[in-house]
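Coming up is one lone chain in structure tokens, specifically the form predicted on its own.
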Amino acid sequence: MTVRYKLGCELTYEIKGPTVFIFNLEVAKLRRHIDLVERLTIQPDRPLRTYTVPDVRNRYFSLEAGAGPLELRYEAEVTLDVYRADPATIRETPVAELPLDIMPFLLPSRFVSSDRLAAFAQREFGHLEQGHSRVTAICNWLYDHIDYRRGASNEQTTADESLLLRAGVCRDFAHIGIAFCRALNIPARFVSCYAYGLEPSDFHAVFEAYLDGRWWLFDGTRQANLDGLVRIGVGRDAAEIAFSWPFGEMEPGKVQITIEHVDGSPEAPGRTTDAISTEEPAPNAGAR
């Protein structure tokens, strides 16, 4: 089933001196995401470099704004197709057989201490069956021992950080879901996304798992709906994909992120069972 989507967001900046921002917030060019239409909007105008990362699709561009105000305002519309699976048929991949551009997904990043989380995890999960059942034991887990709270974490918390505090927002959730994952052996890695059924709406982070051959959604804060993501970038961690990164001295102001339901399309989905993947099976996957 392929469902339509309107989304977009609002920034704004009081820039104080020159500035260079580096921005991630383009909706990634997928092949699950079909016909994209979108237009980026920038007062006062601004030229632009833009870079699109091989193979992941992270899109991102840079300008460099004067003093004085700044906005942007990214608008787009995108038909989402997911790939559904039965949890039950999806195994988890031996190292021995995961393709090398894989690998750096096994280990520990800035943001992601899965080496100091290793014993815990092994804990609690080693003894779980392996496959997909394994990963969404983890996020109930999640969703049981860990408050979702603002203001609990902030840029710089890590994993171990956020399971001390018991108490974080998506992106923690995100790492240490990535965490326990990458300690048992499973490659994982952080995603950034526009989220349908998100409430408040806002930028949102999920993680996937490398299982079978393929890249499966993951949410432990439950908030979204995993067929309602529309990815705008892939990393190791948050540090990787923010959407937005500054170089010199400006005041934040509203931050607005929008995703509805286009009118005449397929009925927007609900929550579901089904595994779901918005990437296409690795193409060296089971590779030695």
Contents of the next structure:
There are 4 protein chains.
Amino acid sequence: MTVRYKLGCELTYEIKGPTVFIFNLEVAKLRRHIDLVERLTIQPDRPLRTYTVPDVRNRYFSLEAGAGPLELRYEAEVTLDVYRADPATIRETPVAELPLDIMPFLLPSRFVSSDRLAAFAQREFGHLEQGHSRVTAICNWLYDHIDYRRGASNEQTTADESLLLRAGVCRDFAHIGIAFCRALNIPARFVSCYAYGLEPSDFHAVFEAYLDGRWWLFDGTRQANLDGLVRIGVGRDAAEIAFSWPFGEMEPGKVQITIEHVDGSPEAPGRTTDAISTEEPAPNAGAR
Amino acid sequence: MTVRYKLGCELTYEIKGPTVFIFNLEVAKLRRHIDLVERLTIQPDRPLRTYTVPDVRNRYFSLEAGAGPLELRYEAEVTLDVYRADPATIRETPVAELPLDIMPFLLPSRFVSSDRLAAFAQREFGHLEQGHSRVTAICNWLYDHIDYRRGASNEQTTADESLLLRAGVCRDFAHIGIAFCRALNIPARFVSCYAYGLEPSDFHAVFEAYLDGRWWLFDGTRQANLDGLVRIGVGRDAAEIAFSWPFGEMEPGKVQITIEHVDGSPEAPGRTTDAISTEEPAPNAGAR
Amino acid sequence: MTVRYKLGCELTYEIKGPTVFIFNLEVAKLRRHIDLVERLTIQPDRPLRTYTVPDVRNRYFSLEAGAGPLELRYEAEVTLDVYRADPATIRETPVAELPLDIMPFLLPSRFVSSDRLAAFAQREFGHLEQGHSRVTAICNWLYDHIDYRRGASNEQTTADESLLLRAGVCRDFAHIGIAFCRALNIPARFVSCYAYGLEPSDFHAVFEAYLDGRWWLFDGTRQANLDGLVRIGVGRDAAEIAFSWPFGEMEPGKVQITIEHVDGSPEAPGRTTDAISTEEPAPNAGAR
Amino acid sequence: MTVRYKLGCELTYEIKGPTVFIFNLEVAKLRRHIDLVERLTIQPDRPLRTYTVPDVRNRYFSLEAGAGPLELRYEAEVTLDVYRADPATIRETPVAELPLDIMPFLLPSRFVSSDRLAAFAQREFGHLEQGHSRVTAICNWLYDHIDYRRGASNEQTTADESLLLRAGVCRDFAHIGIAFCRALNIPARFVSCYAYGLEPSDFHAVFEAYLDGRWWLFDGTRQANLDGLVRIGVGRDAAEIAFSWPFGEMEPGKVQITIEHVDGSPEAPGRTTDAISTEEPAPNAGAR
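Same protein, different form: I have the form predicted on its own, so give me the form predicted together with a further copy of the same chain.
Zooming out: every chain and molecule, the one shown earlier first.
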């Protein structure tokens, strides 16, 4: 079952001096993102440089803005064709079988000091049966032990700190989840997305774990449906994933995100119990 | 002028239980690494999986070892054809011209919290003339302000901590140098290498900064010659670069590194004042 | 020369539920605080518990407030009789001669991790001539290397962090100064005070170093005159010194501080070059 | 029931250059430490300066040592008359009733960042019935969640870090326990002691919580009997409590601790379920 979404964002800035922006807010060019139509409007008009990351298909565009207001509007329609599976059938991939290009997602990163959380993860999750259900157990633990609280963290907060504070927002839930996975030798990465049903509407962050040869979506916040996430970017953690990197002097203004069903699209399902993936397995996964 | 090196390493482990290893200790397959001949011997013999990272050409191999001793010997000969330039001619690349695939090296990473060091870097280096000389000034600052001291750090020490401790080893010098560069919007990355002249012989870590369209080598420790570095791997920081990642129970034993001139090879030069690079510029750098 | 000050503060709170407050905002009962007259008004009236710390004479009062507004007004007049000396005559006290009851001020504390800054302090100040001038050199270093910037820190910021951020407010300047002193085996402590000339008017924080048998005032911010500081409290660091500790649910409102000369009082001097102390030496200092 | 202990320590150092030592290893001069006889021998003989802290009765002595070997032997006999009570009768002291001189033990300190653990403590222990049993619940949590592991920490490890590492030694268990107590508005402090039954014999660290008008002993490690602890010192945390602070160049040698029953003394009891205290309540506790 596929669902067609209409989504987008509007961003405004007040530029004080020459500022270079790099943006990552367009829908990722995935095979399961079908019939993507989109429009990007920038006022005043500026020439763009663009880049799409091989494999993961994150899309970046960059522009230079001079003093004055800058408005950016992105509108897209896309049909999301999620891949579903029975969680009970999804095993963990032993390290001995991990594609070596996935190894970076086993390693600690700026906000995910998994190297310091090995004992914590072993103590809480080491005894659990391996597989998709173990990462679900991590998400349940997050939901039970961490408060979702705006303002609890800032853009420099690490998984360690969130774990001690017992509070955070979506990025922090994702960081802790990723940290626990990596500490258990499960590759995990940070995902930014448009999220159907998120209240209030905003960019959302979840995480993916690599199990049984492909990446599966997880969200410890329970704020949106896993099968209603339209992916923007993936990376090691929030240090690599932002919708905007400004280099210069400016003041951010409005950030407005929307996502809705396209009329006539079948109803989105309620919270699914399926395992959900939106990226195809690498053709040679496991064969390397 | 090229120099031919004979180099290698011997590693031993005592394996306690089934252990998967990933190694990154082979000479990188760069165009400027000429006539590479090499031999890898593993006792007892084990099947290998291998992977070479596109572009940067890091080489990884992975194996599973059972209980008992494991010995690994790598021997190679390679002619190093460094690229030299007059530092005075090398400008910084403005963010507006940076290839977007290089952006990750502007971002903070596990051991390089450049996001917290913006004011520090601005205060110390913000007023200096831009270009290769500014990164050299960073290296001079490192040499003057940080003590090279074995045991001052461990495998979890960050650039922040080293900066406060005012002491570290080669990895820490590299981390601080990278942090300052990134904080100044100069892309920078961590480099592991065999280093001619390093005493005592060991794996060495230095860093590269992206200036004027290519990556240039820097070393704040002054422990080896920049034009005598045979590269193994590059990455965001030491979290991504190690000669060995063991997953399992084992005890490391001997780590012995050698590097020498091949007989008949011209004398290695003394400490150079040239700017040194060993990686070709991307063909389309700046064009993206 | 003595100067008479009229000073005070007004604080308001909106109490949401039963809240216990401990306050430390009254003028310390020092011998050099002469002819202290004061009035404390609390609306609505509440019974107080009070406590004065032996020796250092910090004064605390505690009260319980119920839901509703709470207003507190403290007014005082005091003649400040600072002790002055020629800095050139003030040596450092060798550890071998330090009164043992002063030892706690050599040790690291919550916001002053002097144990991690030994090398930093040695590198910057270890070679300087010992004495009052060395602590002045620390203050000059603070003024030159750290930006005074509101909002740069919060109530959990440590000296380490401020040193990396190169920015802070008065508490942070005091913390770094204390850290460097302790790292050099000079006892140092945190001081809260009313500060004549501070703009905008606020509670101020400075630090004291123990040299040659008594405590001397220092301020790396250069925001107020050392001989115009009317002391409230001293402690290891800001973890021990606050004007108010609320236990309960409330919202702070107004915080208004005033300090001015009493009419007819001689003009306050400009920035002094004298060494300034407001606490008598312990009668048996050095004899223990 | 009282028990008489014979205890002591032997310490050796190799002094490289003039070194000042401050020691805190003598039995505290408490009223419940009865018939204390002791002998301190230092080779070579050195003049001592001594200091006993008012109220808590920590005892310090200081000496200067020149180059060469230094040997220190402390021998003591003391009858320990612990105070016992039924835990069920011990309530928590509301903040409104806390003697104000105890407030420092509510505040965060170098290794006890209780200010960052408020939510953690509330989540785990906030719902439990108040009283001695709640601190026992904290100790049980420590025993269940933290591994006792030598080498897991160093002298700069904080409660935060131990909580993430899920491992530590006695000082770390004490730090976490203290942190949780303070986060719950229960005053708590660090205690160093000779501990009967500790294997292998060593200085031990436990903590005390202030409940119902007096200090009660707690130990999350379960390594020794609470009624077999002969107290040396109390302080905010391990930053204030060490058996030795050397200022100078030296190398520590032997550290040998002994504690045994004096012949004829009644058998020490097994692990007690009584609440245990060794310090008298302040005569005016609660009256201030």
